[in-house]
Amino acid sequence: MTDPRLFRLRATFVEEGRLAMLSHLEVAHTLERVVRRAKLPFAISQGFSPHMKIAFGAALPVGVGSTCEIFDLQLTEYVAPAKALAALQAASVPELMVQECHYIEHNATAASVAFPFSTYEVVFDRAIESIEAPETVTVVRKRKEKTLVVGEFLVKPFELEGNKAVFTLEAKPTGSLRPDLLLAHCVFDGEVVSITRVAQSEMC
């Protein structure tokens, strides 16, 4: 639960093109200079290492783009949602561009777990006819082997139309599957030119 004296901004933005290819901490270090530079009036953290309150939803994979990335602010003073838009698009880049933003109550679920289902579009090469996925995915975590039955994670079969393909993913408590790792592990005739969440939501 966040300080109810202060003003919680949830943020929608992209994540295209190069930049894409950013990590995790690295799309976080980038909004945070974002934040300073649009001027916004951000709180920071207590404590022997102060730091701004900011918070990013679910991470991506490197080489994942998105359309729906989510990070939630905290602030001091209100500043009019079209405000704050306005100011983190003039201090941003197009590839990694602030979308929306509003406000949510200051006990609400934190991004990184509110939105258990991402949707993704994959483009390929070529037109696909058929997409089989496996049974189980192995990844390697902490240094230890772990598999994962894929159906209980794919929400339902691959829609398929021309050279692309669309699928839902649900982050379970215990755990995730990665959409480029579960791709890596199906059984298709093309290539895959690109991967981009473009959905997250509550309930599929």
Second form
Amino acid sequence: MTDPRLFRLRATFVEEGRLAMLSHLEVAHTLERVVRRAKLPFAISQGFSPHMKIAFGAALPVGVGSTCEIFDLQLTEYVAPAKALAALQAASVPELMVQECHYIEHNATAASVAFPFSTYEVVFDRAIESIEAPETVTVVRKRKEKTLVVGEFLVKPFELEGNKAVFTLEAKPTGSLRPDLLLAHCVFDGEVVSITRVAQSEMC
Amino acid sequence: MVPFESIWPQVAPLVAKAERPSRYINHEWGSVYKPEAGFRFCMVYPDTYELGQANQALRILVNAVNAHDGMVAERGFLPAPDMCDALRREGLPLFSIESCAPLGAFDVIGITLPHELAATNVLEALDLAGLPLHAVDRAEDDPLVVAGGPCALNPEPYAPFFDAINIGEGEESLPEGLEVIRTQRARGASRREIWRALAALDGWYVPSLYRWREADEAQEAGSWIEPLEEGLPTFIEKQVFRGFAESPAWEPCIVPFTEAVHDRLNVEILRGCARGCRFCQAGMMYRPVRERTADNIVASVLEGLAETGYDEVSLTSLSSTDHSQISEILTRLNRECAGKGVRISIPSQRLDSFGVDMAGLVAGQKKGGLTFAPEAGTQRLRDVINKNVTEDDLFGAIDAAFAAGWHRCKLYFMIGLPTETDDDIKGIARLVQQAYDHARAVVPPDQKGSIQISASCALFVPKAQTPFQWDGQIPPEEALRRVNLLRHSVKYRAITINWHDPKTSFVEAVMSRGGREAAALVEEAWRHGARFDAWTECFNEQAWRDAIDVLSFDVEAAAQTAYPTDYVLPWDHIGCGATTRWLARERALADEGITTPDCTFERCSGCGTCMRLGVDNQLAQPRVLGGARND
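For comparison with the form predicted alone, provide the form predicted together with its partner chain.
Full complex below, order starting with the chain above.
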């Protein structure tokens, strides 16, 4: 729940080309600076360490690109979405470009949890006949090994078409499976050229 | 000649696997891409992106060169160790950031020499670029490799590696040098002809055109260098950017993706410091003092914040609280930035100008740690080094800061200063404990536990072009004994004592005071695996030891020998403005414990800079002793 007196702007942006190699924190820093450069009337938190009221969607792993990233920004004044978009675009670098923005309800679910289903498109260096996902993937988190059951996360299996494949992963409150990690454990004949998040949705 | 083309397709897979890919990917806000320019310069910082991108020289010089028609300046950084190894493994060269082009394809490569521990990184960069390490071994169509920066004030430990070295401020001098190279290249001049043309230019030193003398011969001749040809200068004076004060304080900058050091808007509000601390090279190097006006600074900060989107601005200089209009600047900026979540900071605070008013003005909303540098523990030694601050200045600053809400304070000291005794070391302990008592007295009772006061001790490194250039460094074992004496003298458990590893400070002293023979040591150390010496976790002591064993060079003598002030030093052919006679007089006054006033507050001390360079201090308004008043 956010302050109902503030205007809550939701923006989507792409992360492509070389900039897919940015970390979540680097993207967050960059976007705060984009908002400042765009001179939007952003809200500032009160307290000991004032900061911009901006929130980001689910983190994207380093090396994975996206056509549909999200951030929510709270504004103290209404700015027409088209105007806000133009200002944000003028302040952005081409490969981290804001694409669209609109206002959302002050009590709308945060972008980081509102869209648990992410669809990824993977491009291979050649046409792929088949791809086989493992039953489990073991990950190391905070020096502890954790075994993830792939079936619990991979809610839509791989759809192959030529040198491309599409699949959907669900993020759980208890954790999620990284798309790049899943692919590293899959069996197929070829090399991954790129992975891109192409959709984030509320439902599968 | 290496073709000028992007090697990104080959580099990209390595970047994807590298630690922090964002160091290598370019495309940051503000980066300038001029593929059409016919003459290409690559400005290299001999350390990683995070350190280099923050470097002021890099930013200023890239802008200065890009401002010239037909010239482009791209940035280059030494990749982190993992990426250096990956490039070597794949047979790929060091590349520029903007075009991702091999360094060997540029017309000129410039490497800044920021500190003494970057020397092996210079060789690492040249080797990764695929260039011969020695200027004399480079082919006619290899890039010219030039240097500049603080360490150019004693260029000899770097002499064989560079075609030419630019002494002093490069805003005008670097483009001038590049213009000469461009003209000479266009008429098909040989490398040697280009050297000669550069040597004829003010502020450019071409080491390969001089023979290095033996010690006795040098003392006899009054100089260590002997020209190999007619008509070469035997004294090279630093260059000063005369337009500094009038030039806009907004210096367009690149906004990095990754968190660089000093990742904020840096606005240089003044250049130079005439306080005259006798150990300080920067204080000698950047004379005269030149202030930009409050109007210039305030407008520049606002423009810079709007252009970059930064939420922090630092008003930089060697001693920002000395600016004659600092109160006005801070008051106006605090007013302009109110409610925008922008933090205004000052990198270094002088003890004698930090009072209640200043504490209020730089308080802002966030209160990080404050740093003060008393440098020595007793008034006697502070007088020797001409650090004109008193215990009362320190306690006054502590009172003001802790009363204004700060809880952390770091105090900088040096160990091994000329004339230092054990009493001076114990004096550090006493001073820090008294500072702690002062802090406790002004902080509310329930917050006393959060007071943090620490003392950081650096080992004194004698620097070229300072009054202490003739002094030796104390041996590392003695340094550790004094550190231990200090640690045992501090009785308060709440006070932390930090100190630098004396072994790295020893290498700094060798590089700071060595002659041309030190270059062989650097090369040997690099061949034994030394690189990233400034990184504690990378400092390879064994590599330096092995190098010392191979060579007959007496490193202890280079670091530790004290000379009389009539001894001819290996950098006496380089001028930084102040005369050797004045430096010697300052050295004599140090022994007597007599201080010399700052000429921006009081009378001229006769250092000679203004006379020799035809310049003057430029103050925005008269300076007032006792620091800023908030009126």
